[in-house]
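Quick heads-up: it's one chain on its own, the form predicted alone, in C-alpha cells.
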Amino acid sequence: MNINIDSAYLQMAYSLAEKALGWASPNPYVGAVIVNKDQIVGYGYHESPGKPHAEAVALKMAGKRAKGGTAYITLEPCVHFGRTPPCVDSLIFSKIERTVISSLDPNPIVNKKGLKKLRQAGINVSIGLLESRNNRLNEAYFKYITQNIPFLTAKTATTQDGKIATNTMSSKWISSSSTREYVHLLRGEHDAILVGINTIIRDDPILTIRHPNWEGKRLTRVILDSHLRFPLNSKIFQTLSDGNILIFCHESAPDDRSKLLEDHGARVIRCSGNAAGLDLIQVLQELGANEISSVLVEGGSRLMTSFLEKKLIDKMYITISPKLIGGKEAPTFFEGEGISVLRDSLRLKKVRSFTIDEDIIVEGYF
C-alpha cells in the first residue's frame, strides 16, 4: 500500500464524480476507478438516475482484467436493489483483491454495510482517505439522505454598502455580467431554485438556467406564495419545458385560484402558515418527499429574513460590488428585528471569497 498512489488515484475517482455534478440527484455524486498491475483497466462515473453505478460502469470496462486489482471508489458501494443491482456484488463476483474507499455512505441502508460485505468476502478495504473531499461533493446528499429535507444555499448581490435594491426597488443590475453567468453556474448544480412572490410579481422572471454547461438542465421553481398572488401572465408560465413549477400556499387559499394555477402548469401546495408567513419547515419536507436534495434561494429581503432568523441556510454565497446606494428605505437582505448582543450574530464558517471582475463573492457555512 501507497498512500501517495492511492490518493492519486482516488483523486482521479473524484474528477469523474464531479462530472455528475447537477445531474445525478438525489443520488450521490460517485466516481470509480480500477487499476490492475499499475494500470488503469477501468473507470466510471455515475451519471443520472437509473443509470449504472460509477463501480459498475468502470467493472464493465475493466471485464476480466478486474480480477485480481484494485478498485478506487468515492464513496461506499451500496448493497440493495434500487433502480441498479447492489454494487458490492458485482464488486465481489469480480474478485476484486482490495478496495480503497474515500467515504461511507450515510444512507442507513448502506452505512458500514458496504464494508462489511466486502470484508466478509475477503477482500482488503482501506477507508477515510480524502473523505473531507467527498463531504464537500456530497454534502447536499449528506443532508437530504440523514434527514429528509434539501441542503438550502442562498444567494444575494448587494453594494459595498449592504442594500440589494435602492428605495424604489431598483436592483438591475447591482453585479456585473460575468458575476450574474457565474450564477447561473450555481443554479445548475441545484435541484430547484426558491424565491418569494414578490419577486415573481416584481421582477417577472423565468428562473431558468441560461448556461451552455447545463444545456438540457431541467430546474424546479419554487415559489411561495401564501394567498396565491401568483400573475397568470407570468412569463414563467411560457417555460415548463425548462422544469417544473410549485407554487406553496397557505390552507385558506382560495380554490378557484388554484385550480387556475394548476390549469396553467404549475402545481399548488397547501401548508399550515400564520400571518407571518408559510411554515418553512413543511415547504422543506414537501421538498423532501419529491425528492428534490438542494435549493438555491434567491428571494428578496424578506424571503430570505425568514430562511435566516430560523437558521435553515446551509451555506451562503453573498456577492459584493464596489457600488453605494446609501438611504434608510433602501433594503438589505437580513433585516426583521436583528440582534441585541454582537455574540448572538450569525456567523459564516469556513470562509473563501474570490473575485469576479470588480465583484467579491463571499462563500461560507453557518
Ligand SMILES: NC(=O)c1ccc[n+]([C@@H]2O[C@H](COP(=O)([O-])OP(=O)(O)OC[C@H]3O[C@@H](n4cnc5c(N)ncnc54)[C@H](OP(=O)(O)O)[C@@H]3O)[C@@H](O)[C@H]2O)c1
Second form
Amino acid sequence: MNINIDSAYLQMAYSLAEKALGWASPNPYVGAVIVNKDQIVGYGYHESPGKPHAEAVALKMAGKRAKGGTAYITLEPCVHFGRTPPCVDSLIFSKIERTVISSLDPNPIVNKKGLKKLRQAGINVSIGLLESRNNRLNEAYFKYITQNIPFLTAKTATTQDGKIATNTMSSKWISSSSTREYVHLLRGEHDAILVGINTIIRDDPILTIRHPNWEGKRLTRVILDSHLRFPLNSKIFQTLSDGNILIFCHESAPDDRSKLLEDHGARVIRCSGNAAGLDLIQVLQELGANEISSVLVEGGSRLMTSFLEKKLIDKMYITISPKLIGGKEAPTFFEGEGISVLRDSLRLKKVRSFTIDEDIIVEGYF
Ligand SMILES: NC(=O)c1ccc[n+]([C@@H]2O[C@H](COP(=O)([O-])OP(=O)(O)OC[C@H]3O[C@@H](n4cnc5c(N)ncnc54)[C@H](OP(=O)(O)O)[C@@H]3O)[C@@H](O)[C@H]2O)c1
Ligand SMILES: [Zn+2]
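Now the other one: the form predicted together with the ligand, given that the block above is the form predicted alone.
And the full complex, kicking off with our chain again.
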C-alpha cells in the first residue's frame, strides 16, 4: 500500500465522477477505478439514475481481471437493491481483495453498512482518503439524502454599490456577457432554478440553460406566486421542452387561474403561507419529494431576502460589476429589517473570489 499511488488512482476516480456533474441527480456523483498488478483493468462512473453504478461499470470492464485487485471508489458502495443491484455484492463476487473508499455514504440505508459487509467478506477496506473532495462534489446529495430538502445556492448580480436593479426595476444587464455565460454553466449543475413572481412579471425571463456544454439538460423552473398573478403570455411557456415549470401558490389561490396555468403546461402546487409569502420550508419539502436535490435561487430581492432571513441558503455566488446605480428605491439583494449589531450579520465562509472580464465573482458558504 502506497498512499501516493492510492491517491493518484482515487483522483482518477474523482475525475470520472465529475463527468456526471449536473446529470446524476438525485443520485450522488461516483467514480471507480480497478487496478490489478499496477494495471488499470476497469473504470467507470455513474452517469444518471437508472444507469449502472460506477463500481458495476468498472467491474464489467475488468471482468476476470478484477480478481485479487484493488477497487478505488469515491463513495461507499451501496448495499441495497435500488434501480440496480447492490455494488457490495458485485465487489465480493468479483473477488476484489482491497478497496480504497474516499467517503462514507451519508444515506442512512447505506451508511457504514457497505464497509461492514466488505470487511465481513474478508476484503481489506480503507476509508477517508481525499474525503474533502467528496464533501464538495456531492454537497447537494449529502444534504438532500439526510434532510430530504434540496441544497440551495443563491446567485445574484450586483453593481459595486450592491444594487440588483435600477429605481425603475431595470436589471438587463448588470453583469458582463461572459459572467452571464458563467451563470449558464452554473445553472447546468443544478436541478432547478427558483425566482419570485415579480421577476417573471418585470423581466419575463425564460430561465433556461443557454450553453453548449449543457445541451439536452432540462432544468425545472420554480416560481413562487401566492395569488397566481403569473401572466399567461409569459415567454417561459414557449420553452416547455427545456424543463418543467412548477408554480407554488397559496392554498386560497383561485382555481380557475391554476387551471389556466396548467393548461399552459405548468404544474401548480398549493402550500400554506402568510402576508410575508409562502412557507419556504413547505416549498423545499415539496421540491425534495419531487427528487430535486439542488436549486439555484436567482432572486429577486424579496425572495432572496426571505431565504436569507430564514437562513435557508447554503452557498452563494455574488457577481459584482464595476457600475454604480445609486438611489434609495433601487433594490439590493438583501433588504428587510436588517440587523442592528454587526455580530448578528450573516457571514460567508470558505470564501473564494475570481474575476471574469471586469466583474468580480465571490463564492462562499453559510
Ligand atoms: N440582479 C439580479 O441578480 C436579479 C435577479 C432576479 C431579479 N432581479 C430584479 O429583481 C426585481 C424583482 O424583485 P422583487 O423583490 O420585486 O420580486 P421577486 O423577489 O422576484 O418576487 C417577490 C414575490 O414573490 C412572491 N413570494 C411568494 N412567496 C414568497 C416568499 N416566501 N418570500 C418572498 N417572496 C415570495 C411574492 O409575491 P406574491 O405575494 O404575489 O406571491 C413576492 O412579492 C426585478 O426587477 C428583477 O429585474 C435582479
Ligand atoms: Zn451501487
